[in-house]
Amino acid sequence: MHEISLRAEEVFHIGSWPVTNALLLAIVSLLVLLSLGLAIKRKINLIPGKIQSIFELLLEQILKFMDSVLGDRRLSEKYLPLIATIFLFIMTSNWLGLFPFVGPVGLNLEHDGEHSFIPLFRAPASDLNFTIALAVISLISINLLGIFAIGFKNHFSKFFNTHKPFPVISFVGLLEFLSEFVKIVSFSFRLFGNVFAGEVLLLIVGFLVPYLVPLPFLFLEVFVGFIQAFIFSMLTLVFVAMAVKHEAH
């Protein structure tokens, strides 16, 4: 069994730029979904098929629900492409680090006349940077969100009393002010202490126990997977709708 590592492990660099495991199997996530999307995209027809129609169903179920959030169908199209595309590449970058290619498949490095073991691949949401990345693109895209469906004034007046000449702060504002970094923190641990503690599980596990008695852990690291992907998700999409609502504030 290879040495469990925090944070992840380099394999090259780029310049000065060091391209690490985790950040591989994010780059190979995006070309899964890339290419999924474009061969979807060349095989949608004007008449459905099945499963062009099953997609279709999923897809009118999931606006159905973000309906239930913001209140309004257009505001549910017109977010869509940005939750359904956390919760995608969360949920496929989680799930590609359950396969068997992933840990097993490394280098053999040498350091200081020492030679370690480097997987080649680790699942992305393992390692912080990862996560706090994620949790940051998500808060900017929020407070943008916001901006551009209120207008700056509304939307920072929940932090400034803009409304008198000089911006007053006051103590719950402080607090919601507060709350946004507070947000990162939340978003970003929550994903990686549930990503990192199932490779870790299906690590040991794998090592004592070898072959069948892994396979239930297995499968509900896949559950795990796809219920943190949604969980984040639909976190932004409280938060966004919370955002471009004059009520919210």
Contents of the next structure:
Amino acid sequence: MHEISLRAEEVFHIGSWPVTNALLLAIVSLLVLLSLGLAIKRKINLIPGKIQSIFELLLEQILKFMDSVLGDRRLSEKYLPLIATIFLFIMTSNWLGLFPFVGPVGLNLEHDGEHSFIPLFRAPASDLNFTIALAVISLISINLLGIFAIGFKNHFSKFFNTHKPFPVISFVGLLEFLSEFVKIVSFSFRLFGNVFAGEVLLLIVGFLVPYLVPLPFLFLEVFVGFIQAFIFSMLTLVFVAMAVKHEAH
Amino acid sequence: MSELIHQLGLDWKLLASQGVNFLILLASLTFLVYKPLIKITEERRKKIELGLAGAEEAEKRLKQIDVLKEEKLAEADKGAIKIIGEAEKKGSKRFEEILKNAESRADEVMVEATRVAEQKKQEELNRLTEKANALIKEAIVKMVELDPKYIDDKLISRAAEVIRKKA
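Write the structure block of the form predicted together with its partner chain for the protein whose form predicted on its own appears above.
First the chain shown before, then all remaining chains and molecules of the complex.
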């Protein structure tokens, strides 16, 4: 059993730019989704093929969920790229992290005279850099979409205002502003915690009882991978829906 | 704090890499999948709506055509009945005319036939009269030539014989 590390291991450098095993699998996820996207784009037709039908079904389900939150198909289609990409990217990277080649396949590197095994791939969401980057992009997108939808002044008046009763409302606004930054922490640590815990669980169970016993846990992690992607994208959607609606005071 | 950040493996370069990675995917999927799929779905929806509207319109028109056909058929029936009635009237009128003409012609033919028969009868009578005259004349000549004592029986029988032959 290789060492459980909270941080993603560096596999190599491009100049001064580090490339970790989590980043490598994130790039693999990107390539997988891009290949599917290209396949769809090439064969897109009014009468859909198999891949197009599957993607249309998936997007239709996502749009239905978005409709239930936004209440408008036009708005759902407008914000679909952000929500669907978050969902697909997290789910794909989580599921790729469960493949057998993730973990056992790696490099034996010598570091300060010590031999250490570094897995070539690691589930991207088990690295905080991945989850924080997604959370930051999600929060920036939420605020930008809010500004585009209701205007800069209206959007930031949710946080900074002098409505009566003056000190109370202003304080609540400030708390709302602080909670925007807290969202980054809650988004990123929820995803990181679940996926990292799943990885550790699978590693320990696989080490203790290698045959059959890890199977239910593997299925559980497949479900967790899906549900965490769903939660992240749905929370983003809910915050987008709140940001793009102008609240009258 | 820096120790915690180090332990968690936070690195702005990795953050940026992961962020860029996601943004590339977002842009690519928007261009390759979402927009084309939404466009094609919308196009398909419009086509289906158009097809359904067309089918509905066709059905509506078919119903209108059926109603129109029924009306035309009813009109045609009425026209046909009228035409047949008129034809029957004309036919019976013509029949009466023809009958009347035929009767009149028959009367004329009858009159003509009667006249011709009368004329022939008259001619026959005249001819008979002439023949009778000639016979009588011949009989008288024969009578004058014969002996009076034989005149009675012989004369009568000869006269009768002549008349029988001539008749």
